[in-house]
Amino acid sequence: MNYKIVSDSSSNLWFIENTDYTCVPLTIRTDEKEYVDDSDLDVAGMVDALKTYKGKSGTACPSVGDWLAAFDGADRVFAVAITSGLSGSYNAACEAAKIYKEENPDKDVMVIDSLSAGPELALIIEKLQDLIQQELPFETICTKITKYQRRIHLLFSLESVNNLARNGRVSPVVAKMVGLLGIRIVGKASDEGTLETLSKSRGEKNAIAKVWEYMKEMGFSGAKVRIAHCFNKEAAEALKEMILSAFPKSNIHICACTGLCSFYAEKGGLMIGFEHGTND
């Protein structure tokens, strides 16, 4: 009996280890182009282009066909989706899996609503992957990745939020506010799986600083931490020699951020995924 895991690619990930794992693109479009978010995408050429574009820009979910042909050959699937607040990915999933269970019978999916985006999907997945190496029931690997969600966060800081006040998630007067006099917001994925903006920093260093700050406050004392960026690597090392200097065994990732990802969180944006709590 065969397990698979997969991911739309908010995620930042196109290939794992020793899993059965497959990445379904999402789409980011303009009036003038259409970027496939795929291992093949230039991410710095659609950044730079997007950057000085003045139309209309969105993103288009993976299709019902994409996400089923993602799941064929496997007998236990676990698909996770970037938050239903920001996308229809989950809901394409979830009918995906509703056909997929009616023409195999005898095989399961659990499509996972991650209420997030980018690290903290690799969070999921990651404890998916281990999970699954333990060779567990399906339906206690179900259990126990829903328990796991609710120790884990995501936390953000954007420079720039053109793109998420184009797409109606950040009011335009917040938009036309952040880069001015280097103001950046730091927010998080709330409950609900929506965008909530908790500060507004001036300066990259009291940004990461306010990100390290929240972090603590929402129960931070050393597990992992993820930390996608868009083209700012040297503002996720310095965020992780802050964390490493208070916590020296954290398991402390960094990537860059694939197509889907630097489209909302823009050049110069952070994403940090972790857990509270200490590893069990």
Second form
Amino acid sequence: MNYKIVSDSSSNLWFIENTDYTCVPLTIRTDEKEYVDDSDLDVAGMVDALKTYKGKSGTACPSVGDWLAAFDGADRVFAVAITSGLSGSYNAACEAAKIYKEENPDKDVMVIDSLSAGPELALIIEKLQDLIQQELPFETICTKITKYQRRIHLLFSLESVNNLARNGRVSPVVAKMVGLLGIRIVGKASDEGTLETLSKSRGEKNAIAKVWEYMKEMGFSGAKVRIAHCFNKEAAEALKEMILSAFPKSNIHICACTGLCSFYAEKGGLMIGFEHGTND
Ligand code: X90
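For the form predicted in complex with heptadecanoic acid instead of the form predicted on its own, what are the coordinates?
Let's see the whole complex now, leading with the same chain.
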């Protein structure tokens, strides 16, 4: 019985070592160009080009066919999608799962609505790797991963929400708030998988301090943290240091946003996925 993990590229993970894994790309589109969020993408080039681009830009989720192609050949699939609250990716994955199971009655797919983006998907994927390695039955993994989702959260700090606003993913009121120079929005993925604003902060230092405050409020006590940044490694490192000084043993990884998250989180953006509670 072979297990496979598939996620869309909102996970910021194009590859994973030692795991049967496929990343299904979302695309970023302007009137002139299409950027496919896969390992051939020059993320820095895309971000720079979009900065001066005056026309319309948007994104598109993977198609049913894209998901289906990624499932091909696997006996048991875990498909992890960006929040259904902001994207059609999850629905496309569900449709693909239905077709895959109809065509292969002996195979099974669990489609997971992350209700989030970026590093929270990474946490789900890492947990799946762990459960698969333990050789647990498919149904047991399904139950455990659903339970795990209650333990994980996403916070973010954004310098600009222009692309989110232009594409109808945050309210114009929120967009106006960050229009002011130096104002950052700190927020979280809501229970419905949408952006929830928690506060606005003046300057990056204050924003990071706020994130850390919310992490503690939300029950962080030294477990895993995954930080994705859009060309802002310094801020990610600063937050890491802050966390480590309180919880020296916590397991923290930093990664760069790939295309989709870079488009929406924009330059300077941070996305922080973390577990509450402890592992023992
Ligand atoms: O289907 C599509 O075209 C993709 C749409 C994706 C829209 C939102 C992506 C957000 C990425 C922003 C910060 C954190 C968001 C919190 C999620 C609940 C990054």
